[in-house]
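Encoded as structure tokens, the following chain is the form predicted alone, with no partner shown.
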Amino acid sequence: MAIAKICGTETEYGLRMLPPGDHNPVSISSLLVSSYVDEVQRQIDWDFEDESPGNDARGFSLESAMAPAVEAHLLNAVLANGSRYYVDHAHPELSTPECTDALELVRYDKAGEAILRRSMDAARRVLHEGASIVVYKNNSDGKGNSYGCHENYLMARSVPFAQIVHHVVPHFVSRQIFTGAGKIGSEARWWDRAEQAPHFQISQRADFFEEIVGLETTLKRPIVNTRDEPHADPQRYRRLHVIVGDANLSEVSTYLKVASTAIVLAMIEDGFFGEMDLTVENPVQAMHDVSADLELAKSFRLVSGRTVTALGIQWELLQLAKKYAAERGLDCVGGEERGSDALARWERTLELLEQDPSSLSRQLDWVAKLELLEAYRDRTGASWQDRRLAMLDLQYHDLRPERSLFARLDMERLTSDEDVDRAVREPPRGTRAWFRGTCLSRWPTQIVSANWDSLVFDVGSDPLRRVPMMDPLKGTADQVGALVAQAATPAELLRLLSE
């Protein structure tokens, strides 16, 4: 049976300084992160001991990959809710804690947005009067540069990587019809000059993918990333690092993105595809074509000779998923109730996309944004090249509540403000993130550093004590909550854990 699809996201945020000037984005990012961390907790540094970004799932290591130590001088903190908050190159980035299912991940993804909003407020308090940092949850600066929203899924090491690639590529190519955040125009180098570039696209990220499989995340981006860095027991687990997704503000889009992908990966792990072969003849071109097809009508060829639309692929995957649920169950994606809800919402979304995409303007980012921009064009007569439309596009992603166009829309919620506020402060209870976040809250001065799979304690004696957490499903509230509550000190906790 497929293992639990523990999941998480890593979101890089766009930002700018006001008033405009010749500002260093790394310095701005560092100020943003440090302002928040300094206000809410003692900074616990990230432990780079076990990081290996150059390991490739195809069986080799890229020696030229940037060693973690190169950026170890940049701010890199662990938060009490189990998240990682740090500066990645020129962007603030927040990685959610490990979550047990898609709905829990939506809560922690929204908690990430709340943390960035609080960071803007904290930064404003230390900047000179009139200065501020503005943060955007988007994927493109409009000048040919893209920054990502990556997903991570726990998978069994025993599943051949080639098998994962074979079955997941069609899903990644086609799922953007409900995961896209929408954007005006194109920044792609490969649009033929004789061909009209799209006025509006479904996905912000599709333009930037050039390969089917590869290790890179910033150049020659692949549809399937091969980074083999499990942050867990490497003999048992792999972490599928997914870089094709947009940064969604819509809770429904995020939920569908994660839930559908978790189910597809579970089916791959259980060998449930059987003879079904949805291999796309030219996946990179299909990626671009799907993003530019607002009517969801353009078809592309499979290697079998069939032609199919993105919607058609999603229907085939959904039908297989419903059969999988009936025969195998959905415990691995958060339980039967959560899995059944995901299947029902997936199906209803495809039905509405087939009938009338505009009916999903309260659920999907790209539809909501397109409706907003079209309404503005109807009122003003603005062309798609009008700079005001580009400004509205960006303002959709503005995290300032008073300026965000997304915040003014009546988008469907899957969480509550109380859920999100709790997720800012507390870690998930069903993964090792609970142990990480709870120990940090209780004993911040005695934790030297932390990462996904270990904590380093200073118990008052030499040497320091490293507690490994190689299984994402170990260290939950149910498993160790009583021991943590019983221990008065880290030393006592370590003694109890060893008994």
The other form holds:
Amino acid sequence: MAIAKICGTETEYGLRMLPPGDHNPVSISSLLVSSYVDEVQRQIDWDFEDESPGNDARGFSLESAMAPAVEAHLLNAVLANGSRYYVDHAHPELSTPECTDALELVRYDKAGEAILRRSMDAARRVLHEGASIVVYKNNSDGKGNSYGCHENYLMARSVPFAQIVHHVVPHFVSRQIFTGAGKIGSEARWWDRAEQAPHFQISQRADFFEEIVGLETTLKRPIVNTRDEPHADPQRYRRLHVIVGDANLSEVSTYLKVASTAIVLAMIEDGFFGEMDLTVENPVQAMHDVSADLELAKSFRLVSGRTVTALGIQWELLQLAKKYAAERGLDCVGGEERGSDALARWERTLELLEQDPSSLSRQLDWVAKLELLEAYRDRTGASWQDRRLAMLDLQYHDLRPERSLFARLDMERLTSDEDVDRAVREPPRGTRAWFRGTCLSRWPTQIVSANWDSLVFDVGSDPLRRVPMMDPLKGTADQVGALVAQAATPAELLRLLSE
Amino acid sequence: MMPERELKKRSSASRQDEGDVAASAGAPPEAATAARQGERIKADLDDLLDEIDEVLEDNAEEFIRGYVQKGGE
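Please supply the corresponding structure for the form predicted in complex with the partner chain (the preceding block corresponds to the form predicted alone).
Zooming out: every chain and molecule, the one shown earlier first.
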């Protein structure tokens, strides 16, 4: 049985300082993060001891990969809900805590947006009168610069990496039809003539993918990223770092993106694909074609000689997943109830995409945005090149409540405001994030540093005490809740933990 | 800001009215539900477009030109 598909997202947000001027994006990002941290929470220094983003899953280390020390000086905080909030390159980035299933991750992904929204308010109080920082949850500036929304999934180390690549690429090429956040135009170089480029495409990110497998995340981006940095016991675990996805505002899009991928990965881990081979002949080309095909009709060739559409691949994956659920159960994706709900939602979405994609305009980001743009064009006669259309596109992703177009579209919710508010304050209960977040809440001044896989306590006497958390499944509320409640001080906690 | 908020309230009120009409008509067949939902979504979009000029940034040309990000990741 596959191990629990513990999952999380890391989102880099777009930024704009108003009024416009010659602003340094790193400074703006830092100001945004620090305003929030200062106002809401004491900053905890991040512990870089176990970070090695240059390690390659294929078994070698890239010398030129950025050393963690380079970014160590930048602002970095761990929050009481177990997430990490920091400045990465020139963007504020929020990594959710480790979650046990897709629905829980939707809540924490939305909590991330809420934290960025509160950061905008906090920054406004720090900035001089009339100045503000605006945050966008999107993936591109429309000028060829992209920033990511990455997903992470826990996998057993025993699964050969080549097996993962083999079976997950067809999913990544085709899942865009429900994960896409939509965008006007194209930023790719491969359209021979400008008029060949799509006026609107399904994915924000597809334009930026040029390889099938690789370690890069900032240029020549690969469909499968090989970063091998498990933040856990490397003998047992792998963290699959997924960089192909769009940043979704729609809860349904995020839910389907994570749930479908978790199930596909569980099936890979359990060898459930058997003889089934969906290997795409030219995955990079197919990725671009799927994104540009708003009718979802275009087919591409598989290595087996068959031709399929993106929808066709998704149907085959779903059928396999239903068989998997019946034979192996869904414990690894949050249990039967959660898993079955995800499968039903996946199936209904494929049915509706097949019948009429526009019927999903309250569920999927790209459909909602396309419908809004078309309605605006009908009313005003604006061409696809009209800047007002580009403004609508950008403002779909604007996190300010008074400017967000997404917020005005009455999209289907899977969470409540109370769920999201709780997720801003409290960690998930079913992973080590519970221990991290709870300790940070209880003893903020006695934790000198925190990382995904460790906490360092200052118990008042030398030396500092480091608590390793090498298993993402340990440190849950059920496992250590009583013990943490019983401890009056970190020193007592450490004593109880070692008994 | 004030007029925007009022407009938004009005549009959600009109949604509510339509929901009541659907409820009082009993349980319609699925196709009719879908069609009605489609109409409601269209009406919502119309409401949004009625107020769109107040929501959009003033100088789209300049704003879009100025939205330049460094690559990330």
